[in-house]
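Below, in structure tokens: the form predicted on its own, a single chain.
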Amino acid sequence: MKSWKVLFLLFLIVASVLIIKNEPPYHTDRGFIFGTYYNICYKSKNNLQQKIDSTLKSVDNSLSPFNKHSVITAINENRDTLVNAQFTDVFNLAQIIAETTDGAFDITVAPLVNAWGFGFKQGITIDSITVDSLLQYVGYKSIRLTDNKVTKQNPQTMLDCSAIAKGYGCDCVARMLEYYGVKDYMVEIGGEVVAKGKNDKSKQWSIGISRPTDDKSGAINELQEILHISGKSVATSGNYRNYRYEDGRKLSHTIDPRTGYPVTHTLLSATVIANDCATADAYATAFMVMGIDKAVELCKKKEIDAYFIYSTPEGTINTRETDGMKKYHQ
């Protein structure tokens, strides 16, 4: 009887070793896309870096206004262009979120972003007259997508999908990984994240929310909070990395499409959790335009999970979150 138990124990040990030995490894692939870096960790028998780069290049060819040969560049230059499926996906989602946020999110904001020096064209000397003149070219209701073509009410209207493209790129890579049978992965592009399954320690993925610090270089990266997620997407938008000074004023890169001016409220960053990263990315940007009170109100209305960091009148940093966020950092 004892010998049988010993043999059975040895069998279990050998079987466990074989199972562990046959487990696919975790790969970590890194690169540069959309003007930022990506980090992708996934469990697979094969390294999929080439597929990842190909997927991201496809998104860049659709949505990057810095890419002279992209679909969005052709539209901005008023060339007769048929859009592809990726552009269609992003355009339709952007229009839905624009409507939901009363225009706080608007991909036609490009002329204003460019004028203020934060876009894909060189900035100009800007004043109230210039802002008023550019506002006539901005407005999500002035563009349509019909029969795979974008039509504009004004040819000087230009599109900028920068506030949704990184999130959408994460979604595209995630779909590609799943197509190749990957069930455990974390896709991060410039701070936007899609995570599913488990990490290499068989736990949920840990995603940090940065503490707002005026630092254009990104070298300072203290964490305000750590989230633990799986099967969700996370996106953060903030005004503490991308800014410039003009006549002694600090100008945020977040431009309100409705007023034409950089936002000036106390909200420093907005982190949104959603089922897809494009949605999270767009809402995070919209919340930075709306400010904390209106953002919280919309979260309650649309049942969106979000985490906000804001400055108080005393100059300290405080946080506020929706009730649904608690389960991600307990």
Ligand code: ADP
The other form holds:
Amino acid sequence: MKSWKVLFLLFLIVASVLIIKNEPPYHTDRGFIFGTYYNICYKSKNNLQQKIDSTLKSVDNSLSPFNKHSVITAINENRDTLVNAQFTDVFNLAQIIAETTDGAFDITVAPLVNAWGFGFKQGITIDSITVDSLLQYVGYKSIRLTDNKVTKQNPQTMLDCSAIAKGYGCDCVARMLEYYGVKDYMVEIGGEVVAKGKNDKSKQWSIGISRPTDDKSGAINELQEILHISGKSVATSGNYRNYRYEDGRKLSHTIDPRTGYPVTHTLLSATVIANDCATADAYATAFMVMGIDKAVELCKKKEIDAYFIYSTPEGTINTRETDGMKKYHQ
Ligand code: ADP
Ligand code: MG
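Right, and the form predicted in complex with ligand ADP of this protein, after the form predicted on its own?
Let us now look at the entire complex, which starts with that chain.
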């Protein structure tokens, strides 16, 4: 080989090493928020941990019913409050999804969630009379947001955004990362995920769907399926982690706001892929209420994809998915 060729080759090697060395590192940030764990991985020359913390805290201050000083708590306690932009985002999206799901998703479900023992207040002994009396405080059509104020037809009505706030929190962190120029990231809060760009192996992000096993601790985590995601959000709602037994019946934490009772059908989990995580989160919960057939119909109209795990009469586990879901398995 001629000497100039050797020199050129050497130059290429040195240049590639320098380029690789200049690549920003991936950072991982883990913690606890909204009663669950978060896990955030992003490629950046800066450590954005403090920004992540403050973003998550601001969502908590807007939407956590466990936080005494949050906007949602003020509304639930009927204190005169002006709502902020985050609350407004979530309220408006929740109302749209309530309308499109015929009230299967409804943030006014709070009094029922509390009464069944899954909410921010202590449960009571519940019977059909209690359910009937609480139902009069439930219904998304009885609340309005105008001029930054929530008005309720009935002061007993309370809001619970738990089925959308984690997804919204992921969207807020993703937006903050984008603002700081981050192009490759995965933001996960309690199983709801936003993923964009590539992971540290230069591949699409792999997101596992858990195999439903009755396990409150979350220690058992066998995977049913792995999805490959970039530029999309994924949320899963299931009745295998958060449930309790009463008189031998398994009570799910997903309540049908129209009947007042926890859902009892064979659907074990619903995973939704959408452009934003708040939407994916809310539809995943709505689908647990609606059941597979109605959910699949709605997916076609809304251009979202879903993957369902259900139990068969023989006691085995089966799955069903929308056509658009296939591309995420490759
Ligand atoms: P997870 O917390 O397991 O991710 P979800 O996103 O489905 O599950 O949220 C479930 C929570 O949402 C319940 O614990 C309750 O607070 C609330 N919820 C229950 N049923 C409904 C419903 N039909 N519409 C809106 N929120 C609901
Ligand atoms: Mg949800």
